[in-house]
Amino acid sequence: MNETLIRIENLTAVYGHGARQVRALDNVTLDIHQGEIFGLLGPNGAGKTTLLSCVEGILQPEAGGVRIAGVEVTRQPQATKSHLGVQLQHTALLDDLTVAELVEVYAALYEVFLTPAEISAVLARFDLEDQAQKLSRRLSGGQKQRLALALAIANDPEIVLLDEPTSALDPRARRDVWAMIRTLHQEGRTIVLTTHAMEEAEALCGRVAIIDGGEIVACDTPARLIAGLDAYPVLKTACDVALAQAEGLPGVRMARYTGEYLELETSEPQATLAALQVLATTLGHSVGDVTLRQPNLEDVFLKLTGKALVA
């Protein structure tokens, strides 16, 4: 196992005062290893961004601390920030600077002074070389997200922190960003990303910490978390039947509604579907939009927290 690069110990963070005080993190302890892609998975408001803010040194914790490469963040902020490249959830770009100028400025903030050739090389990595002289406000959403990644590595950091790196992107742009993240990882960088997208966590992360209400409820590889469920495939369909009736179908271990869709965890998917079709016909209903999926991280989250993983 690689050595611990980021150590988070008994971290507690609060916002506000008195009756309005909100505990955003509650005694969080995590070790993030050198060279891994580590994911913080949870719904909006779970504490993911707050945790990154403490790692970045932006937020002073109420208790506990963060060490980066053995150095305490709050005691030596400049020394720890030199290890980091950061892509915020909402990157505030300077609209009146060109793409190339932004890369130059962001690197200089870390006392890294890039030559024009080095700036071009950074932009080329993210397919932005043709946009070098364009003002940032003229970029598309996908281009802005790629630029945010370029800015995050402009200082050639050892650790890259990505807060919801594909938020609001269409599927194609999302997969383009995934490919770029994998490339950064293959170069030996440690990647820490937050997401509320189960698919993203499963696609990218070697290990995942599931966070809810400011607490870590589980931490392991996606495969081990899913295997630990002892769960069955889930049959999902648009069918209006009572849960009590659905629970009585052959093979069904659990029945629930997510929106208008009926989800049936079943050990006998074919028998369950056949019986459901008979039941629906008897009630004068239909069975439509049928899908069958294997257990995933969303099921893990549901089991551990009692609620669905939603944005």
The other form holds:
Amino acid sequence: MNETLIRIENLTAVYGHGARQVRALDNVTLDIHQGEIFGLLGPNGAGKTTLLSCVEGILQPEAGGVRIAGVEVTRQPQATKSHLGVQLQHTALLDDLTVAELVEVYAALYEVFLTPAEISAVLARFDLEDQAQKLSRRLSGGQKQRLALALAIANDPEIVLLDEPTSALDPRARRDVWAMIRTLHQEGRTIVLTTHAMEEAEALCGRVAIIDGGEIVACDTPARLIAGLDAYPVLKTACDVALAQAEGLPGVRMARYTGEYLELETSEPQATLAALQVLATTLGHSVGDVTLRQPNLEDVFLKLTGKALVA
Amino acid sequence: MKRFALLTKAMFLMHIRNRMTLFWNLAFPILILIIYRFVFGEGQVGDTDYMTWVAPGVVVFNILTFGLLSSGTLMVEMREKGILRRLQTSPVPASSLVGSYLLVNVLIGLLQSTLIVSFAVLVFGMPLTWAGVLRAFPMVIVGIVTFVAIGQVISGVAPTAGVAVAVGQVLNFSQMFITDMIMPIQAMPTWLQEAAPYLPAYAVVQLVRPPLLKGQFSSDLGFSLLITTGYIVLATLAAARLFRWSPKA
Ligand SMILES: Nc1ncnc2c1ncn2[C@@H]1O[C@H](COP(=O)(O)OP(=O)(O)OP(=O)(O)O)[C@@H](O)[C@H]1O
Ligand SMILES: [Mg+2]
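In place of the form predicted on its own, output the structure of the form predicted together with the partner chain.
After this comes the whole thing, all chains and molecules, with the earlier chain placed first.
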């Protein structure tokens, strides 16, 4: 375990020249391990697509480099590209081809030649078997997204790079895609995906790199990133008790009012809530509208960059 | 090799499934022949009636349009839509991609030319011999390669598909009348008659028309081949240098 499969070292990438030059990546160093789901989490323009482009070998870095299974991408692009399955952010398909023809030709690009039965099997995995003979231009948005995933694994790659695989999907379709990505992971593939949704990163990724302005600001498991905040769950309720009394409840670290709502930062939410109910009853009040908010990657991003992840 | 075959098949299907392209490539040239029949039908060029004389010109006009417009634009479109970028992430070398693209263009150009020639033989009674076919069609291929190569230079320079079409149209129509294609070169001013032989379309017309009409190459075969070869070499070198996977930033 923890064997490095993709090593990104001191990677700097720029677009354009002279005064119009944009530094999209600035000295990025990352190791992606064999068999993990690795997430690149960051806002628009953070450099996620640029980072993947360097791994894919379609963007020449200004400095530094990427090694895949020990092989430098810029030195032997054909070799490193053969390890990859790719879904680009702005997917365009050859839209006059049918779904089955697309799977066949995309696999063939990697010298992988599928039989009709194998093509059906790939489509079945992404719930597309009924669309096999349809022209890709006639697919719905969700179907296109799933086809993009199918095309990314048509060549049975060891590494799958997914650039915003669930953007523009409704919540249900998004969960379907998550399940498909988990299956790809269970088959032993290494997956790198980008997202600006923190719940996606939390739900799917073993490790997450938070990227902003072309720099990696943190990289760890979601749990450790959140733990590193030293933040506690916040119990929020409509209840009228004095702050001093609230602060005395078990587990409470901090109490405050925001508007009508009492907010309690607590290390033991259950014990706090139980004690609060007892206290309220003795005072003749009720405890209404209870919500519990766990600290999440959104808070990590806010703390590290001083900005909100989603504007 | 199998990869190349599958890639070629995919590009071929893309071409023939596109209704617009299909119309411009297959129906339009026939339409032109029919229109010419009504407009110039009774004329003579030398000892040949105009319709017979012009049919090989329409063959060349058609592959010229195809090379400069359809073929160049499709490449720009694939680049604009990000399809080329997706292909670039795969290990397929650019040479395979361009090779299969060229092969498909040659196949389609041959298909169109066969259609036009057949129509001219059946409807206008163009006299055609097997010797003529065997000499003319290799020259049609030379023509297609010349024009597709020039089309790829255009698509390498053009920032968008719209610009590629505009540039292609200019080169297409400017050569239409002055290269002995659909109007006899003798009808042109002397200076044009002297300059025209250096234009690619003129050279291709001289390669294709004599075998189709007389079953023989003309005496300036060598010169016309030299001109087309020159254009092919220059355009291919330029196109290779200009080839881009993604749109200009
Ligand atoms: N082709 C390009 N030419 C010039 N600048 C570019 C180009 N592509 C990206 N950039 C710039 O590089 C920076 C990083 O872009 P990148 O596409 O990697 O961001 P991203 O994290 O993928 O954003 P998003 O979430 O919007 O997809 C941005 O400032 C962007 O404007
Ligand atoms: Mg992006």
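Only the largest set of C-alpha atoms that superpose within 1.5 Å between the two forms is called the rigid core. It should be emphasised that the depicted structure is a prediction, and the values quoted were computed from it without experimental measurement. Numbering follows the first chain given and starts at 1.
For the rearrangement between the two forms, modelled as two rigid parts, a shared rigid part is recorded for residue 155 and residue 199.
Comparing forms between the two forms, one finds the smaller rigid domain rotated against the larger by 52 degrees. Overlaying the rigid core between the two forms leaves the Cα of residue 232 displaced by 3.2 angstrom. The two forms line up on their rigid core, and residue 265 then has its Cα shifted by 7.0 Å between the two forms.
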